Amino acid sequence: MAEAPAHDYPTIEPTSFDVVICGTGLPESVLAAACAAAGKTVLHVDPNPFYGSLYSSVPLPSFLSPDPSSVPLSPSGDDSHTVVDLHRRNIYSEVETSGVAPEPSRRFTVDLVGPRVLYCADEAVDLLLRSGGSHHVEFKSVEGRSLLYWEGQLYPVPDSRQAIFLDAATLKLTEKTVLFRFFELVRAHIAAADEDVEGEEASDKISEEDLDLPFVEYLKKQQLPPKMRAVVLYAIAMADYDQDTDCCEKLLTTREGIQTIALYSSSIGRFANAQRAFIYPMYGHGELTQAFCRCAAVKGALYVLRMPISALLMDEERKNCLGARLTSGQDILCQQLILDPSYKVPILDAPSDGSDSNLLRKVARGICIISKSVKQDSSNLLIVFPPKSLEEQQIAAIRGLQLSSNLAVCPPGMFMVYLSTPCADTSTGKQCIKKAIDALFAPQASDSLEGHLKETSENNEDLKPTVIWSCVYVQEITELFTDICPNEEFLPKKSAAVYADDDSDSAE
């Protein structure tokens, strides 16, 4: 989109804020809501005419198509500060697409950074509830049971006592016994911890010594076989990295594992219209950014769209940022400046301890369009590939999410599948995503085989879905709030607006 002439930009008053944020992606929008709720004065601008920035939910033809435009140069304003011009970059790397999207392609809505489900009882949902954001977004339940990829097959995840006993096809009697005994142990511990009678040591509680053990060691102590350990570690406790290795990047303790299992259990059936543990926003994750922007605006944040930041205002002597110069030429001073990941911040001649690099991490992602569900009669579901389930070099879990038309992200009869895995190396991460795609789906059929495969699929319900279109890429992620407000609670409960028609039993 062509930039408007400078004289068309509005003049912003006041000209000094506690926090200036450029980009209305999800991290920036949540930060704006949190900072506004903490009493900060917030200016939130975006170069685009819409909310969501890099976290928008966009039609498929627009997905990753526009390259980030260079930031237009501003008129030379007050020269009392050192002005450092900004440039924009693409935060996605190693992008590969394959196939042709079915028409009409605009009916497919793609989340730019890939979606994430929410636990019904997660702090993120509580954050939406207490900030008032839940009144601006609607959710649907991820109703299908999660699937675990193990030894080349997909198995339903036995995530509750009822699921254990109903699973007569994939669970052996010994597996049922040890898993049921483990869930009973966890249930008793959680119940005893909730009661927590002062001065008394509950006999049902897991010992402190065991709580401090690596979770994988505790599961071995409870005699869970490898497959059941994978179920608990990667499909329920949601560990990201291989727990059964000495060089695990993030080793889960028993205490942390039990806390996540408690969260999982309390999420099941929390809302009347979401019977399973997970929910997902209608129309895509772009709705979440708008919800938090509305919350920030209610708390006094000022919003200006179509307003790029073109330069930083630096104190050359102190080597710190004093504010930003807008494309209109106006200078805005601030205590904290947050730019979305598309901005490339020049490296100044200032000493660095390398701490910024610790905030960055990479995630390899994949998106596929298919016309048949991964699991028959299931619309929305999770798929988990434990570490080493695809190859020995796989050090992190890969998670997939299948979405259907009941979330208004694709036409009826079609499905979108997102895959993601944390990675340190882009090529390794992409290789893992591609192997997961190969394990789940059949390759695109040539014209000569299309008719034969269609006829075969009518007689074989177990035939893998065929990939119609796919994209694999790598994305950088940062974490910022603790650096901005180190002594503040993240969106405190007292910040929630009071709504007379609040319905605590609804996931909307």
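Not measured: the values here are computed from a predicted model. Here, rigid core means the biggest group of C-alpha atoms that superpose within 1.5 Å across both forms. Numbering follows the first chain given and starts at 1. First, how it differs from the form predicted together with the partner chain.
After superposition on the rigid core, displacement of the C-alpha of W469 between these two forms stays below 2 Å. With a cut-off of 2 Å and the rigid core superposed, L305 has a Cα displacement that reaches or exceeds the cut-off between these two forms. Relative to the superposed core, S420 shifts its CA atom by less than 2 Å between these two forms.
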The other form holds:
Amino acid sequence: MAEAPAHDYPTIEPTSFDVVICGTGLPESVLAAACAAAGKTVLHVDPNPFYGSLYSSVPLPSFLSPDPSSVPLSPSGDDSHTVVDLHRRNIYSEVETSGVAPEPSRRFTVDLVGPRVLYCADEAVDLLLRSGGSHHVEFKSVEGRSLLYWEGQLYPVPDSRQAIFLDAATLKLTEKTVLFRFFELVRAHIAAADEDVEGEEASDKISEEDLDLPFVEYLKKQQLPPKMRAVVLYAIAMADYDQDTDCCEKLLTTREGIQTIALYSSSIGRFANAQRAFIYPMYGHGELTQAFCRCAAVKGALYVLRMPISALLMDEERKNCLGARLTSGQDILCQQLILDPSYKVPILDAPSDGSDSNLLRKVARGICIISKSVKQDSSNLLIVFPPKSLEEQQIAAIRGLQLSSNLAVCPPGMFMVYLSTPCADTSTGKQCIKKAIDALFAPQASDSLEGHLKETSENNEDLKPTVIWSCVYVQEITELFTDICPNEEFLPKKSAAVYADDDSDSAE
Amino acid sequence: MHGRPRRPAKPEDEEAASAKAAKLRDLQAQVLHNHHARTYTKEAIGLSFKLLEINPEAYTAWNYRKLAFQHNVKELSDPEAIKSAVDDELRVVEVALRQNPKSYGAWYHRKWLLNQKLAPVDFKREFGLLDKLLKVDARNFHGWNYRRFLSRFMGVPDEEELKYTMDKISENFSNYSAWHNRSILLSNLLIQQSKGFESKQKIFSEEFELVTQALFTDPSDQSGWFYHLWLLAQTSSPDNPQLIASWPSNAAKLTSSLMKEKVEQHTLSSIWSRTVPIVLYFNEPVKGLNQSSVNLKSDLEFSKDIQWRPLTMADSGYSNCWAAYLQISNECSSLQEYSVEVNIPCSDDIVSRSGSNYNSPVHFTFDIELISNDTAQGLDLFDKPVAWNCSESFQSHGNRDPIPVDLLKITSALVEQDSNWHFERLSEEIDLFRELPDDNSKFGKLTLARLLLACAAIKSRGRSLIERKGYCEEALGLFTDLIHLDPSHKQCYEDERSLVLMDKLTCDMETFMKHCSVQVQPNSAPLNHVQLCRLSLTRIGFAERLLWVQMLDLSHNSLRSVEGLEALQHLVFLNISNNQISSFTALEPLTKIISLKVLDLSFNKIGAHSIDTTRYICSSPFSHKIEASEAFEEYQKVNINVEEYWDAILFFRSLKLAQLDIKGNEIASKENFRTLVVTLIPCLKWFDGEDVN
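Return the form predicted together with the partner chain of this protein as a structure block, the form predicted on its own having already been given.
Shown next: the complete complex, the earlier chain at its head.
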């Protein structure tokens, strides 16, 4: 630790912690809060100057020209440990933009992992309430009805009895009956399942046989026409991959489907001021990670931003991790080390690369700025493009989210639209997102003058909104991520009071 | 509140309940005491508040408060003081409503207070209260009632209230009250021809569309179906009442003998002696038929004092069927043909229940041929008991009676040109409901059946009769399904099914003729005979097509009621043996048929139930007029057990039967029942096949 670093890195006291967490993404932040609450000493560092890592919300200018994340390699310190150098990957790449971002562009906040919303009844919300994180973040309802893209048009998603009743324009009468009958079936099943845990076979319950059936087969059995199946599968049960193929791996079972519907329906009406199932944190999703970080800080966790980790400190057999070397050159010893997915750990990369290479681990995302809502009278809403709805090669659903200025992510009169889809490779993913953008919006006018745009939109209310600015990029969901933080799912389930010892091993 | 399960009471609850009861009893006693003593002090009124706070159903306490309020407010002159007194009362109502939002007394008290008009009404507060209440329970009909009261009180335009019903329906369409209010408001708006409500067709098309959205979303929810039923009724029936049948029919030829009344007492046939009944049958109940609204013209001399009487069991004054009796005066003796002209012009006197007047003028004539005493069969028809000879068919008798044919001709001539819109609308609805994916929706089936029948009613003429039969056929199938699908309403469906069946059998001559024949009884002119046996009929319908029938055989059905037969003023012979008639009160319509001579009631269920509730449904000794009770006294004198047989007495004393069969009924096996009947009907000759004498 002799040499003074180029940056003015602070020196950290003490030099030994129970847990060192690097990266302030959502999983890391939850962990930090949990560990701190469990009485562990926590050092939480982030190489970026902002909170959230992958999950952060950044002003538009910072998104377009990120801080050069050059990691000046610190010289090796004393050699009591085996030092494994770390490399970082970008949290997003292949950014393609078009159009000019309207000024003041700083007033646009960009979620790196958009589109993302929370179910009101989600365990993550429970976790927020339980951990006290809810004091640090404010939510707004995604109050518009979700839209489904079907045969070239956007249809409102009928998700409740009243919604089915009121939708006279796009739902056929027979579709109404079948869909509501299905909802009733599910409702009765959920109610019956809630009532008797003893497993007495209630007549209202859906049979075990049916529960093990692929959900799509069950929907067919209930005589739902294709469009209604798409509504249930992709807009309510939130299936990602095409359910009409034979690839069983991605097929939802009825049980899973109904679980999501149960979550969906219990979300509606959970909070008095959220009319629908989903909520979104004001000022963007980055607020969520900060909320957990604040919880951790309140419990004594130490926070240092702009502080990358440059290397792991291992024991001689390279089996156990003893600590981390910070970019400042300081060595921190710890019992557990947790790294966010932007770090490449050379020793872990090797085994995981070979297996499961066919799994999709890339997500293509798009962000658009528009000045007119996709649907009149709705400000915040979800949009779903079921698989194959845009083109034959579209293997997964594309999800979209329109946010308005009431979430403080853009100036009044503007809307942000996020799109994402899992993809096998960068180009097809980006292609899909671009198709979705084309389907939603009118192409940018070549002479995109503000005044001209306004004129045309006033002339015709039915006109699609025009894209003012858009960008498409790709994020990698790496295997490393799943190794270190076995995937997002486990986190919300973790009680904040439990020390996340077993699941979150640092490098072996 | 709806959908909340009851929990069984726990012991500690019971304890609390009994303590509450003691307190209530105490309070109630004090309030009653104050009420009697007319004590209207502040403390006394306070006690009544305490009582109402716990039990808003204490109606006497409300009345006491009204008296106290009136008493105390008299002494106030300052408008502010009056206003605060009113406000205090309003607050009491609010507290009571918090305890029970469906308290009749509390709601009424509030209306009463506003109607006193002592202080300006704060409508904002009233509507605010209502909004709160309807938010808690959108189906609280008291709230809706009060809303109607308020909007009338304040003069809120119906259009705005209509919008409010739509708001509530948008929140939750399972709301009878909202739909109901909608039907009231729409009716008003259509009658007033308010702006935007000029076209009934446009409005109803929109309403049909709206309600089908609800019906298809949740076919098991009843509220929408009820609204649909109302729409259907508005669409399928003509706006104004219409005459659909008459007897005598247009161009009919009758004969009337000039015999003296007592001579021909038992000589019955199609020949009338000096009295000719005229029956008019309308498509819906009407009132207001009198000498000026119905013009009779003839070269025949008859008594000018013609009374039109409704033929109905109800006392409302409205009836589908009206009769008058033409008395041919004694001066008239030349044996020749006379023509009678009946003319019903547009009339404001003749109005339907909904208040629309008769506006399709009708004119028809018929001839009466007077015949001498000698040509009429002077012999006693009831020399022997009349046998119901079912084997003699119409075809075997060469002489076709022209009356039924003529009757139908008249019917069709009278019915107005059918509205294309009605039919198109109904057809669209039928197509829709045929596609209802919920096969087991009883409302779906019932509504489809009703739609089909409404269409059938429109298709009543000539070429369209085939279509009519098709509709009937499909409706019959639906009712049969419904009987199995919804057994708890079996009887209702059976009745509906019976109506359709009767329609199907009588709507065209070809089918109808299979059931018609001419009966030749000894000593009598041929009688028009209709036989509708073994059809599982449970009730009578389409009586307007049977007005000419003299002999009717309805044996071996499942009739529970004979309502409708009262229109058959020509009927002489009636066989309703082997049916499900369970009381004499169910037979009351027969007392309106003055020509009835032969009645076969054998093998029914009269007297089968020791406690027969149906006995009390139609009428009771208390509902009858003074003559009835006088008659009872009279019969008591001759040792008739009036308490046991009051319904039999009321029934038989109004009939002039010559022949009665009643065997196979519980009541007939009772001792001295025969004596009773013989006493009640002095002219009876044959009782269960035996000579009375």
